[in-house]
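Just one chain follows, in the form predicted on its own, and it is written as structure tokens.
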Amino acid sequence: MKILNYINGSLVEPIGGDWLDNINPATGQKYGVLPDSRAVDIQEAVKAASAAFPEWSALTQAQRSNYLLKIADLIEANKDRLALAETNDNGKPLSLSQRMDIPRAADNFRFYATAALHLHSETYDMGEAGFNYVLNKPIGVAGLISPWNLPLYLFTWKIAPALAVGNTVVAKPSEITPATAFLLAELAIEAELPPGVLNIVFGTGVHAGQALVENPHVPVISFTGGTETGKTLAKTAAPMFKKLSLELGGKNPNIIFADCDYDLMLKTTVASSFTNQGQICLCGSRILVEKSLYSRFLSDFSQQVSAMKVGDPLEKETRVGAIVSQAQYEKVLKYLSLAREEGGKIETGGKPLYDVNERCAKGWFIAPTIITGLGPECRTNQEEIFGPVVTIQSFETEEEALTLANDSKYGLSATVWTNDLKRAHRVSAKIESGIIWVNCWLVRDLRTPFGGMKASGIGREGGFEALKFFTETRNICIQL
């Protein structure tokens, strides 16, 4: 597959003629190329988006909504092709792409297409003195940078609200997983989206991503990715007074009290630990279990995790696929070595797998891993691994559980398992995380805001918060 940039309504090669290899992580083999775009490519995309902004922003909400709904329909019509492309790029099981990523990408367009129709502004009557009203207007060209773990799902989560309220977009997907973004460009052409409204530029963060953030004609940046990259991005954007949203890393606690619905908790905890090879920023990588339940949980959890099939992502029975890249594969293995050095006990997994099948003989596979025996201060419990690795610790009291849960620089998400309603409310209110699931995980309601605390980022995505983020507010006072 030869991937091309999508600029001003056309598919074009990078101006400098530089290319990157696209690697299938399940096979370790090259299966295509993508542009290694530079500042000049970003400049062309920003120029196209700037030229398209006046006409696009002048459309009615209903007119923009119709374009977005058409793209949603096309995503659904092409769901099998998109799912296969994502699996080949990301290494996740094809069944997961079909079940979660692609349907949610279509939902993103459909939700924001309709939600924008219901935006309203406040009016304040001052009596004889006049009245005030709030006007929300699109900002201009939105720069959107998305990660590799949920390539189309998170890409569309940024694009849809930005377009819905009248902004034009220059978007840079991860260079590790470019295929679904390229297919989205083809669908935008099929939907007859006006040229320049959506531009997709491929390349590395160092070259294309940094150029997008630095561009003075891009007043708003939305980034999802690692915390260290977010710091670098903020250093560039903040002095330029750009509007900024950063959705960064997580080291999420999964708190399990003894009074939980045990069977539901166990099933969901397996999923919340290892879905997408643990490469979801919302995975519960620190499992905290009440001491009276600890032995039973460890035994049952280890048994179920050991039975999970790690295999070819194209096979229906596969539950854990390949690690997304060689660099990420090596990072996870280094943390497994670190965990042993820190005194951790590997209960199951803890090793690479080389015997998946003949097609995947050179792929990057790691057995889902459970580690016990590590204190909260250990690096394995403090640093984001972003792979199929979880640690388990025990606690005796609710206060101790909260102390362990909050002992992290991150604050993205948390999960709480209890049938005590008062405890559920009490504990949830004290956890330092932007989103808390009680007796469930990854349940999504697009109407609600999403984002983290502490080193997990700033700003909020999701729901009407995302629509508001991509607008600038004007307070207008008229004296009678």
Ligand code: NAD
Contents of the next structure:
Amino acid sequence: MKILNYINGSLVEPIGGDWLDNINPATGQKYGVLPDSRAVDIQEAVKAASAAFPEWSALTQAQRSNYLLKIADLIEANKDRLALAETNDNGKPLSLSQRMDIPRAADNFRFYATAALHLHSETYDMGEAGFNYVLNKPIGVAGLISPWNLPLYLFTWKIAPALAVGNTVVAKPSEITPATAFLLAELAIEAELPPGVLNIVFGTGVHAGQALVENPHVPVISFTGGTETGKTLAKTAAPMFKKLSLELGGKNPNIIFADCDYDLMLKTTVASSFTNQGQICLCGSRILVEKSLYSRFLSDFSQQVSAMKVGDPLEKETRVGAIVSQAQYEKVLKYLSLAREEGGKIETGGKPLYDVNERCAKGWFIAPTIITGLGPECRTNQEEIFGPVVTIQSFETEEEALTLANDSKYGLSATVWTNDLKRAHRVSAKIESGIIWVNCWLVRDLRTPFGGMKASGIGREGGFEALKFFTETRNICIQL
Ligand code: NAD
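Switching from the form predicted on its own: structure of the form predicted in complex with nicotinamide-adenine-dinucleotide?
Zooming out: every chain and molecule, the one shown earlier first.
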């Protein structure tokens, strides 16, 4: 597969003629190339997006929404092709791509196409003094940068609201998982989206990503990725006074009280720990269990996790696929060594797997891993590993559970398991996380705001928040 940049409505090669390899993590083999774009390619894309802005922003809301609905339909019509492309890029089970990522990408376009129809702003009648109202206007060219873990899902989660309210877009997907973004470009062409409205430029963070953030004609940046990258971005964007949203890393606690619905908790905790090889920013990586339940939980959880089928992502029964890249694979293995050095006990997993099948003999697979015996201060419990690795700690009181949960520089998400209604509300209000699930995981109404606290980011995406983020407000006061 030869991936091309999508600039001004056309698929084009990178101006400098540089290319990157696209590697399938399940086989470790190169299966295509993508542009290694530089500042000149970004400049072309920004030029096209700036030229398209006056007309796109002047369309009626219904006209813009119709384009987005057409793209949603095309994603659905091409769901099998998209799911396969994503699995080959990312290593996640094909069944997961089919069930979660691709339907959600279509939902993102459909949700924002319709939500934007209902965006409203405030108006206040000041009596004889006149009236005061707020206008929400599109900002201009939006720069959107996304990671590799949910490639199309997170890419479209930014593109759809930015376009819906009248901005034009230059988007850069992760260089590790470019294929679905390229297919999206083809679908945008098929939907006859006007040239320049959406531009997709492929390349690395240091070259293409940095050039996009630095470009003075891109006044708004929405970024999802690692906390360290977020810091670099903020340093570039802040002195230019760009509007900035940062969705960053996490080290999410999963707090299990003894009075929970045990079977549901166990089944969901297996999923919340290891779905997508633990490479969802919302996976619970620190499991905190009430002491009276600890032994039973450890035994049942270890048994279920060691029975999970790690395998070829293309096979139906596979529950855990490949780690996304060699670099990420080596990073996870380093953390497993660190956990051992810190005195952790590997209850199950803890090693790479080479015997998945012949096709995957050179792929990057790691057995789902449970670690016990480490205190909250250990690096294993403080740093984001972003792989199929969880730790378990025990607590005796609600206060102790909260102290452990909040003992982190991150604050993205948390899960609480209890059947005590008052405790559910009390604990949820005290956890320092942007999203808290009680007796469930990864369930969310797209109308609600999403985002992290502390080192997990600034700003909120989702719902009307995202539509407002991509607008500038003008406060207009008229004296009659
Ligand atoms: P990353 O930070 O390495 O890369 C993310 C994107 O930023 C990529 O497109 C990359 O090319 C680009 N980039 C890198 N350096 C850049 C720079 N200097 N300027 C501009 N762009 C640059 O992250 P990753 O490894 O792709 O993704 C994993 C991380 O993303 C994890 O930390 C995970 O927790 C986080 N994440 C967070 C959320 C959330 O909603 N909070 C969702 C998914 C993933």
